[in-house]
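Given as structure tokens, the chain that follows is alone and in the form predicted on its own.
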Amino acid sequence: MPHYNAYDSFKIKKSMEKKQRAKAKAFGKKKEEIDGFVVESQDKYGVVIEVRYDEAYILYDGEIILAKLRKDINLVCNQVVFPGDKVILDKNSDDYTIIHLVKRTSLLSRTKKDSTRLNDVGISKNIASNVDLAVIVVAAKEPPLHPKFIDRYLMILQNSNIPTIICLNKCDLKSFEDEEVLDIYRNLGITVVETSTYRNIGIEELKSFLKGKQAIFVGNSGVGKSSLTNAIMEDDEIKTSHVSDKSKRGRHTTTTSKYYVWDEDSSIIDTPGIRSLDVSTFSPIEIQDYFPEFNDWKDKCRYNDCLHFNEPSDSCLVKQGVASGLISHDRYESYLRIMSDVLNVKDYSGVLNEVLPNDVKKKSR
């Protein structure tokens, strides 16, 4: 995690503990009722398409209706249901109430490293459920391609057992360096689709992967997730925005996760952009499992608990694989950056430079 002084760290820790205690207390009060809230299956249900603080918009019988959570749950709606959830409703006069939640097949959560006026740093947030396919959307330019961000999302999605593809939007602006980055993921067996909403490139190919699935678009701000949703739905009404000219970072256009049906049994959950992802909840020893290119090397290290971080190169086969060029330098740097967050190490450049050729040595960061 980023470095904070002792007082800031104390405030953040206490804030997180307070929120966790409040949530646990709310669940504890009505544990019996909440235990009965989730059901295994149901033939007739609605699908949550957007959640506000104490109510949810739900696609039900071909119409969009507004529903509140049943009162005995004792929690606000956005703590209990999320876009993609299947819910059972009860109607009283013209009012709908969510009385049950159908058991989920998956739940995608993420933790932000950067804080906003609405959310503290380090707070985990559930963003979507029952996802069949995740699309990590990146851009070739404005904002530029950030492979380190891809790697963090791959970890989170793999941890949630959600199949994933990568979509390079604005592909008409692609550089040779971008192509080299994408080849790294292709060589790992990850599908890469290239699109341009401006020039109508690759949209039909992307649709072929989304057909018949409940998919989710995730990625940085300004990469074009909403524009892609527009193109797939052949609609220009979804709000989009440009990249900030000053910072070259995307503006947050989508502020909550939203659900769109574009074909029969085919839907997209469009999520808010996020500029940084916290993976510090992962244990140091498990992080290497999310880097499959390490598999042929890590079991041959001298030490069984080798983290491929501060260990000497002559005892770490992963470092030797990086030094020989058989493991991507960029992916290893991404691994080191994640490890430094988890281990609270400020600078990993010395570890990286130990295995890099002289002409690609990294400066301290």
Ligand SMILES: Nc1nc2c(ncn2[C@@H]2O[C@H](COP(=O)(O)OP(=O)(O)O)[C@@H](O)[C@H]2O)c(=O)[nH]1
Second form
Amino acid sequence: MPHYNAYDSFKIKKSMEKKQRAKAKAFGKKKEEIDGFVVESQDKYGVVIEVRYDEAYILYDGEIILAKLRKDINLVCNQVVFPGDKVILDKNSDDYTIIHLVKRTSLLSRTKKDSTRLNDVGISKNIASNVDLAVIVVAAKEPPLHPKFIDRYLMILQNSNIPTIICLNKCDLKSFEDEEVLDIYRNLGITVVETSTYRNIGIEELKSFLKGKQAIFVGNSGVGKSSLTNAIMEDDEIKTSHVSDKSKRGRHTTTTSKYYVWDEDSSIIDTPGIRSLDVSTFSPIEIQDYFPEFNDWKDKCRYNDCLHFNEPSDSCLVKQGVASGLISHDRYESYLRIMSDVLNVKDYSGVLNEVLPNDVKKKSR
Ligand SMILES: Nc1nc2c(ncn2[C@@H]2O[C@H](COP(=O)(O)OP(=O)(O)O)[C@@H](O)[C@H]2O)c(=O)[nH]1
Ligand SMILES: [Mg+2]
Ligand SMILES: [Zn+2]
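What I would like now is the form predicted together with the ligand, since the data block earlier showed the form predicted on its own; can you produce it?
Starting with the chain above, the whole complex follows.
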């Protein structure tokens, strides 16, 4: 029965994950516990605004300086500190050294599939530290609005316990269908702000959510994260990124995450578009936790370990909810897409088509 195939591959994955997690933990520990490198004190610190391979740009005393990592750490800078980190510096003539890292309140990371290894080991890639609020930026057009661009980010952010809002940018191009997609998230209780940097719509509202926080903009490339950052920064001088001005790096395509202060105690980390968000470290059974609209249905499924995937429709109430239209088809498709990644199944279209009513089927093909 397909149901048990799915379950078996889940068990295998699960035991693999355990080993990987233990490994990752051992490695992570080494870094964190280097002789008092991490401190509680916050007396006088700088904030990391951008990290290069072996040095970091730091906002310190109102200036941007370049600093290297304490030598005895014996690791490259971009493995140790990330934008948003608070660091304690030591100055020797004109050279700055990062001697301590102030204990983090949060570390946002994603796993990335490591294609150089034979087994599917996900390597963890850290994006930013001490983030209070994440903004998933999506666009009405180019790229078009679709739940698949939102759901993985939501999973990863919720998994890191980071409060999240959605910003629909390019609202000047919004269509009626976009409204329906946004309603899915509004109905889940997630704040949605609509903005247009072209028409100066919603910027003040967005700022009201970011005020007093260290926020991060995530989302696909081209949605307008950098445009929004610029709109919030206002100052023309800063528009081309204060870091690139100082370091004369010329063109300012966003290839690394950068930290911008736009008001007292209010900052934004602008990130490059992340092409793939790997969710394979999640276990199949926990994916549904990130789809709270299944809650009213899933307890009534015949199998209590129902994955709402290969189980027949007559035993799966989630599938019946989708068929009746009470669970969003797009979100269920998102769920199937993520599940097929996690279960290593190539095609989920059979499952989807079996559930969708006839008139919808054609549309989604
Ligand atoms: N129509 C429209 N286009 C926008 C808006 N904001 C940004 N863009 C355009 O979208 C493109 C990508 O913007 P960018 O800020 O570089 O996106 P990022 O990759 O997310 O940082 C640029 O060509 C912008 O001019 C907007 O509010 N409306
Ligand atoms: Mg950008
Ligand atoms: Zn089910």
